[in-house]
Each structure stands twice: as C-alpha cells, then as structure tokens.
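Only one chain is shown below, in structure tokens, and it's the form predicted on its own.
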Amino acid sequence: MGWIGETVDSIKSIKIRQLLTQAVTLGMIVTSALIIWKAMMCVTGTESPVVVVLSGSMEPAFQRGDILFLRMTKDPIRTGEIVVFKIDGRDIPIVHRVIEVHERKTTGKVDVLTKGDNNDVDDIGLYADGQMWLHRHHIMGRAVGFLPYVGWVTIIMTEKPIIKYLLIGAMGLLVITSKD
C-alpha cells in the first residue's frame, strides 16, 4: 500500500477527541509565538524586532539573507548608526547607515539622511517625492545585532511560495497524523 495508503488509513481513523487535542495543540503554539512577539515588541520599542535584510545595499556589513534584531529607544539617532526604516507608500522596510543628522534648533527635532553601505548615493531618490530627510517617525528601529544567513529562510518562501504552501501542507499532515 506504501506511506501515501498508509497516510490515508491514519487520516480515517481519527476520532474527534484526538482531532480536538491536535486543533487545540495547534492553536496554543501559534498564541504562544504571538504572545512572544508581543513581548518582543514591548522590550524592544519597535512595531517589528527582527527584520530580514533583502538585498545586497548594506554590503559588506550585512548580507542578503542575514536577520537583523533592532531596538528603538528615545536616544538621539547618530552619523554611522544602521537604521531600519518605513518610507511612506511602501510595505518593506530599508536597512540603511545613517550618514548624516539635521536638528533643527527651533524645535530640537531631528532629520536623518541614510544610504546603503554599497550604494553610491544617498537615499533621498528611495524618499517620497519631495523628502529630503527622514523623520523619527519614518524609522523603526536600531540594528543592535544580527545572525548571519538565517534569513534565507523567508527569502526563499517569498520568493517561491510553492515551497511555502508545501512545507506548510507537510506540517498539517504531519499534525493530522500524529499519534499522541
């Protein structure tokens, strides 16, 4: 009969009880990992701790592929710092060095003009139309450390989601299956 006959027996013999304890197993695991990324969130001032680096614009300090961990405190943002910013009317964030700080002595605010390690200009060309700076609220956090190449991971499932849906499938039946 061989794994898929096999697959298809043990999907028929489940009993509602044990399809119950899966579901509710199932849906503690993703409370659990949204609760930590909640707390995440709160000891880390930021709406997203950990971001994924998506193209090679910060080379040789940090890869396509690496995973940055990032904090935002009320400390003044400072020339060399690495800054992880939203710019308006755009979904994915820009890791980016800041290269130079404005503040404005009437209001103490603070403007930052960023670039990419291995670009050779500024980024006011990546800025909404008429931006010259960015503004506090445009930056979402500090890079304060990194792991190398784990990022691969969401970079390969966005970039073929067939790999996605399959590893995903794979896991439900692997649960489904399960005997416990």
Contents of the next structure:
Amino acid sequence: MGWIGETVDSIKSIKIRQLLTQAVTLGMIVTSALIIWKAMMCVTGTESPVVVVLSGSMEPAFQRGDILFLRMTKDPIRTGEIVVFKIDGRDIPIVHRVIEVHERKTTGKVDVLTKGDNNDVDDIGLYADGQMWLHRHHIMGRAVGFLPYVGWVTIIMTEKPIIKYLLIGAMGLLVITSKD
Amino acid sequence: MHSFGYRANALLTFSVTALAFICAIASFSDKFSNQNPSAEIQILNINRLKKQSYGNDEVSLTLDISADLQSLFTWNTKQVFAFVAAEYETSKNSLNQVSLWDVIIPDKEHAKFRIQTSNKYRFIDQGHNLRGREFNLTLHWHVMPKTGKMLADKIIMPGYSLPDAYK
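To test you: the structure above is the form predicted on its own. What is the structure of the form predicted together with its partner chain?
Expanding to the full complex; the earlier chain stays at the top.
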C-alpha cells in the first residue's frame, strides 16, 4: 500500500520541464525500437524478419510459441526449405516446408507446393480457391533460425489484449514516476 | 532508484540478455561438429507409370533407402528432418523437384536406418514427360537445433530412370 501512496505523491509533485523531458525520452525509446525493426527488415530482406509460430502443424520441430528468424534472398526456392507465406486475401502467415518445386525454363518462375511436417496432406486445401501452386510473390521469407518459447509473450498479448494494456500502463507508470 | 519496479525491470532485462547470449553460444558450438553422413537409395520396383484422367503423368515406385545420419546429431540438435526427392528436367521446366518420402529423426539411435517403402507422396509431373525420363534421387536433411541456426545439406544420387512406356 505504501508503494501506491508513493506513486500518487510523485505524480502530484511533477514539474512541467521534468514531464517534457520524460516524454521526449519515451519518444526516443519508441523511435529507436522502430529504427531497429526497420533496419532488421533491410538486412534480412523481408517484411517480417521475425514471426511467431501459431499452430502445431510443424511439430515437433516448431511448437506454438516459438519464434522464427526469416531471411529472403534471391536464391531459387528449393524443396526442403521452410518458408513463410501468405495466401492472397488472408492476413495470417503460414510456416510450412516446400515439398515440390517446378521451375520454368523460359521465365524462371516457380510453382511451389508446401506441407506442414505434422500434417498428413499437403497445403492445397489452404490455398485460395482454384489455386494449385504458390508463387514467389506469396513467399515472405525462409526460416533460418529459431528460439523456443519466446513467442508466447506475443501470443498472450494478442489473445488477451487486456494484458497488453496492463503491461503498457505499468511501463508508462514506471517512466512517469522515475525521479531522474 | 531502488523501488520494486526498477529491480524487477533490471532483473528481467539481465536475464533475457543472458539467455539470448547462451542460446547464441549454443548455436555457435554446432560449427565445431564433424559431420560425415552417408546414404544409398535403390529403386526396388516401378509399380506404375500412368497418365491421369486429366492429363498429367504419375508414377508410383518402391524404394530401398539406407542411410547413416548419426554424425549430424550434436548436443544442440532437436531433430533431423530427412527426405528423398526426385529431381529431373523437362522441356518446359528447367527443374522439377518432387518429394517422395520423408521422416523425422528424433535422436541419434534412429539415425541409422534402412527402409523399404513405396513413395509417401504422389509423384506427379506437370504434363506427360515421364516416359523414359532420367532423374536424380537426392537425400536431403535439415538439422533443427534446440536453439539457433538451422543447417541443411544433401547427397545427390544420379542415374535413375523411368520405363519408356506406360505400365
């Protein structure tokens, strides 16, 4: 209870200049996070350099809650690669393995078929109606590395948004009530 | 400066940084492992080579696959994903790769194996180019670490071919 009293006291005793300094500091922290994110996008060549695994279709390799590091290069797409792709008209990226590739001689375009390791059937059912193959423009990146369990923070914050607000509120409170 | 909030924040930041560093080192240690896998694939039988009702060629075959992938396993290995793909060229396509069979190897004991199996996934061409076609069978493996960078490589075995007529 004493901690709450202290917090209320320190909010009451805030001065304008101090408040502005802290607002600028907060702004700097947010923008440097954004700069780091954009720089990662440049280095890895993909729009989303890090994704969270949402489903169990690649178990036991990737469990729900793992995070994957992606890279996209101009190298041709070959079987066995784990790719992240988006179906036209759907938001959620899917992480599966390429099991079939047909590359045209004349144009260099590829037809790609994917399948989750833990699924019994290939992904034809997931593609848009009438779509038989994935093409290069559907593919956002290749998985090159991963960290287990770290993605649970994102899953919890997406599925229970109240926790996201609580966390941001607590961090905001921490910044505002700091005496330096 | 010494409130509960600050201490919790400092502890959390430090532990996340330390964990990330440990994961990176674990992944780096994989560079020092000595790997020499080996494999051999024989085609036991071409069961059928037919033309599907709506036009594409399909072949069904039985393979005898033996491999020793034990040297790929390190302390940082979670599993090895191995698969056999048929690779061939046609007049329209510079490369076709079709995965015929795959397996998830969870530990070193299971990494040396011999199996006789028909193709797990259907071998269907884009067109009717499979009669008399020569192709490679490639055994690919992907080593998935407990944390960090994934590793992939393959052994290409050329010289297989399909019959000249539908059967």
